[in-house]
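Next up is one chain by itself, shown in structure tokens, the form predicted alone.
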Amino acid sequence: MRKAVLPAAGFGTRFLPATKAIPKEILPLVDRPIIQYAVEEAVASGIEQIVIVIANGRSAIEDHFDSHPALERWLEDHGDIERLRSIRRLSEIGTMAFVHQKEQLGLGHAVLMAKDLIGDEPFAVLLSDDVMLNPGGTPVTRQLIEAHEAHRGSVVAVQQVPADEVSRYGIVKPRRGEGRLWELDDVIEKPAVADAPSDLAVLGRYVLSPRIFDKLEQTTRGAGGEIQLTDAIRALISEQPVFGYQFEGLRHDAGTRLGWLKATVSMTLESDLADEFRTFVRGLDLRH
């Protein structure tokens, strides 16, 4: 497992006007824009490759991994050497490809968008929204990884969620399973509450046999006029093994406003500053 595609295309309507000039994935957890903690993810399981899906003119992303010789002088030259490390990394990380997506055409597009690049081998993806932490632990994609090494077959992430929140996510059919690992049935795409197949919801990350390009070509446009990743996961489902893996770690949404606040508030507390940032919160009025 050599390669890995992020879709960050989207126009991020939920954070605007904040998304107006900058892609929704370069806003900040803590100290570093919420793509990166995909990235960083993705090169400590493994990948080589990196391919991201942008939208034209979205450049923003593009900058951030690449050199900044002023800023590297300038720290350099002020004795800031743990933040010029910092930066450095970033154009050092591994083998980046950038990928246009010309329209806003749903989640199976963008991946189909890095098909040329990705070529006919397995492939993860990972929806840097969705913030997967497994501290001292292995990586979730790897997780995914080792899952698909082990099985010969595509492997999504789930984790059980609370009834009233299924008709949010995909939501996994199981035929049988054995610890964390399931066999699938089927994927049923936000269904409602009565009609849910389990309490197992697809997250951000997966393991992808080539053959989903197929699947995806042929898949039509649904609501939105998109063309949807579920859909071309259920049409494998009927060729190929597909598998759910509940994966160890945390997730944070930074999908949404309050998702990010959220994840923002966690992700502090686990810093440096979480000390400082605990006494202030005690000191705050919470009553109104």
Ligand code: UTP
The other form holds:
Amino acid sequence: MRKAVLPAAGFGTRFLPATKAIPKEILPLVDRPIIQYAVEEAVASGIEQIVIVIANGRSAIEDHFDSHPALERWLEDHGDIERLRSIRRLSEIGTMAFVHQKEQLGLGHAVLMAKDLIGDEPFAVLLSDDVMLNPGGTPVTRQLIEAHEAHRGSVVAVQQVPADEVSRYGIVKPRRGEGRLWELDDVIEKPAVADAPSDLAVLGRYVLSPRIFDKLEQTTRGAGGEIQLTDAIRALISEQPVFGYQFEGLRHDAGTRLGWLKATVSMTLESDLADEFRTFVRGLDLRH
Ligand code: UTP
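The form predicted together with this ligand is what I need now, so please give it after the form predicted alone.
Next comes the full complex, and the chain you just saw is listed first.
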């Protein structure tokens, strides 16, 4: 598995007005933009080529991963070697390509924009607003790649969600399972609680067969008027095995204000700022 697609062209309406001029993927978590965590996870999972799908006229993500000679010179002149390294590392990540999604027709459509760059090989998809952490363990994308290599099918990351949240996710209908892996019969986008076939939600990591591109080309607008990746995966299930993998790790939904706040607090408590931040939180009046 060499290639990964990171769709980052959505409007991010749940985060407006913060996301009016910048994509939500560029909002910071502790000290780096949300998307950088997904890029680092992909690289740590063995991915060599990263394709980021961006919206027209939004260059912040591309700029973030580009070199910045004037800033590098300034940091060098001021002896700030640690920050210099952190900046240089970004432009040395390996092969990174950017494709444009001209119209926001949905996640499925965004993935389709990467078709020519992916070609005829299986690939990973990472939705960076789902921040996946597995400290000291195998990165979540790597877990999916290993499941794919062992079982030769597409694999989607799944995790149990509370019953009152199933209507916010794609929910899988598992056929049979072994350990963390479930072969899927179906996946339904945002079902009503009563119609949900399980409480296993698809979260933002996938390993997909290139056949998905044919399915995406045939997919018409579904839930919310968008071309849904879930609908294409459904079509794929009728032809090829698709598995749900109950991954090991923690997921933060950084694409919503509350999720982003929770991610910020818990990730700060794991950072070099932890001691001071803990003291600050302890000093807050939380009795209301
Ligand atoms: P979301 O469902 O989070 O949609 O997309 P969104 O537009 O980004 O945010 P809201 O719902 O309006 O607040 C899931 C992923 O798919 C990408 C997003 O950037 C995000 O990574 N996406 C979505 C696209 O790249 N293009 C689209 O047309 C839609």
